[in-house]
Every structure is written in C-alpha cells, then in structure tokens.
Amino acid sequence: MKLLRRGSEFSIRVANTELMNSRIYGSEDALAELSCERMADRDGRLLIGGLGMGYTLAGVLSRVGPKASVVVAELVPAVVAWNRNEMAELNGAALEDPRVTVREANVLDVIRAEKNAYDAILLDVDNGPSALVSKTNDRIYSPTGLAASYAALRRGGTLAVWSADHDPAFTRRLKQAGFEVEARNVRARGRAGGSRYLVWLAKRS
C-alpha cells in the first residue's frame, strides 16, 4: 500500500489499483450522514471499520454530540500514520478529536470483543462484500461476521456497509442475520454526481 501526492491531491494505491482519492469522497460522507441520522442518541457510541482518508470519521464527528464516543478500527498502521500526518489536512485532524479512540486491529476482532456496545457500526472495508481486493476480508461480511455485528449492536442500532457494487446475496445474508434492511444509492461526488455506490443500512430490531 502506497500514499501518493500530487499538489493537494492524495491517492492510496495497492499495486496498480487505486483504492481511494482525496478528490472523491461524497459516498464516504454519505455513509456517515445516513448512519448518524438513524441514531436515537447523538451522544452514543460508534465503531468505524476502515479509516481510509478519514472522511467518514470527519463526517461522523460533525454530526454526533460532544459526549459521543467513536472507535476507529484500522488494520494498516501506515494508514493511521498518514491520517495523523500527511493527510490530517484533509479531515481536519480528526484523529486528534478527544471523542476518538483508534485501534490498529481487524475490525471483526473489535466487533467480537463486546456485546450490546454500539449504536452504530460503519464498515468501509475493501470494496465491500463483493469485488474484494483481499479475500481475507470476506469473513467480515460472512454470516458469522454479520452475527457478530448484530450482537455488538444495541437494540435499534444500525450496521451501515459501504459497497462498490450491488450484491443481492449480501442483502439476503443481512436479513437472515435478523436485520431490517434498507439499501441506499450514493454518489462518489455527492450532489455533484459521479460513480454510483451503495450503502446498506441494517437495523437491529
């Protein structure tokens, strides 16, 4: 994984594949907005899986209350370091916010560690349940992984999942895990349009 910079533009790549670009973050902000608007308590506790360039984290912090608690699980230490240094200007130094706790760990391990712990879990890991860059991430979206997310949420909590593609099989798995499911189309550049992505909003009933 490499961080590239050209002027004010950043790009994170693996080999020849661009995972994210600092010019395009509308769908990451939509993930934060859609998740937070479903929270009954804006001073609740959230878990974000996948730090990326920090746009989802920044979006959450701008929408939750002063007593909220946000846990960020990021597997790659370099991504955390880039957000604290080179990319801090992109997200308003979100990692320095006192409401934030960073865990350099696989998000599924963090999910499994606690029960009834979160009002919202936001997953932006790899490219979502399909089109995976790394097959090892598949277990997060497996029936076992979804069962762990269900158990980690408080009643009425939301599991929000970003995806590059529609995946009817994943919708079925969410429902089989006990979630009430809604799928929302989001755009790469927000109101400016761009590529279409998907956010699943799965409520623990």
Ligand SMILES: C[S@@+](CC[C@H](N)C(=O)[O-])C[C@H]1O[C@@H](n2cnc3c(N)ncnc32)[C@H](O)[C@@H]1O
The other form holds:
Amino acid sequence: MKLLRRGSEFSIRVANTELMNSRIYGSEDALAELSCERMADRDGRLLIGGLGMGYTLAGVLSRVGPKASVVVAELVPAVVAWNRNEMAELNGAALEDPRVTVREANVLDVIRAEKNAYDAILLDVDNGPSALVSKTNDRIYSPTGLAASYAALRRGGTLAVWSADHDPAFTRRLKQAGFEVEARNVRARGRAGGSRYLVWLAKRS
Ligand SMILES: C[S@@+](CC[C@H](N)C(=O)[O-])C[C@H]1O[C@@H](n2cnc3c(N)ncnc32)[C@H](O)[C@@H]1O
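Next up, the form predicted in complex with the named molecule in place of the form predicted on its own?
What follows is the entire complex, opening with the chain shown before.
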C-alpha cells in the first residue's frame, strides 16, 4: 500500500489500483449517514473497518452523541500513522476524538472478539464483498464471517457494507445469515453525483 500526495490531494494505492482519493468521499460519508440514522441510541457503540482516509469515521463522529463509542479496526499500521500526521487535516483529526479507540488489527478478529457488542458495524475494507487489500479478507464475506458479524451486533443492530458493484450472491448470503437486507445506491460525490456505488444495510432482527 502506498500513499501519494500532490499538493493537497492524497491517493492510497494497492499495487496499481487506487483504493481511495481524498477528493472523492461522498459514498464514504453516505456509509456513515445510512448507518447512524438506523441507530436507536445515538450514544451507542460502533465498529468501523478500515480507516482509509478517515472520512467514514469523521462522518460517524459528526452524527453520533457525545457518549458514543467508536472502535476503528485498521489492518495497516502505516494508514493509522498517515491519519495522525499527513492526512489529519482531511478528517478533522478524527483519531484524536476521545470517543475513538483505534485497533491496529484485522477487523474480522475484532468482530470475533465480542458478542452483542455493537449497534453498527461499518465495513469498507475492499472494493466490495470480495478481497482486494488482503486475500484473507474473503473470510469476512463468507457465511462464517457473516455469522460472526451477526453475533457481534446487538439486536436491531446494522451491518453496513460498502461496495463498488452489485453482488446478488452476497445479498443471498446476508439473508441466509439471518439479516434483513436492504441495498442502497450511493454516489461517489454525494449530491454532486459521480460514480454509482452500493451500501448493503443488513439488520440483525
Ligand atoms: C477503502 S479504504 C476505507 C475508506 C474509508 N471508508 C474512508 O472513509 O476513508 C480501506 C481500508 O481498509 C483497510 N483494511 C483492509 N483490509 C482490512 C481488514 N481485514 N481489517 C481492517 N482494515 C482493513 C485498508 O488498509 C484501508 O485502510
């Protein structure tokens, strides 16, 4: 993974694929908005995986209450360091917010560590429900990975998954895991439009 900078613009690349560009964050914010509006308790507990440029985290922090607790799981320690230093200006130094706890860890391990623990789990770790950053990420989207997310959520909690594409097989797996599933279209540049992406909102019933 590489961080590139041109003036005030940042790009994170994995091999030759651009994972994120700092100028485009409408869908990362939509992931936060759609997840937070489903929370019964604005002072609840959320898990975000991964950190990226911190836009989803900043979006969550602007919408939850002062007593909320946000765990961020990020696989790549350099990404955490970039957010504390070079990229802090992008997300309002979100990692310094006292409601935030950062875990330099695989989000699946964090999911598996607790049961009935979260009101929302927000996943934006790949380009969708198939591995990109790390081959082992496929486990997150597998039936056992989804069962772990189901168990980690509190009743009524939401698993929200960002994706570049539709994936009917993943929708089926979510339903088979027991979730009530909704898929929402989101845009790369928010109200200004841009590329079309998708967020699955899977509710633990
Ligand atoms: C597309 S970026 C996330 C963008 C983020 N939503 C934002 O607002 O900037 C994907 C991030 O997930 C991280 N990641 C990938 N696999 C992971 C895993 N298994 N556990 C935790 N973080 C992971 C990557 O290192 C990268 O920082």
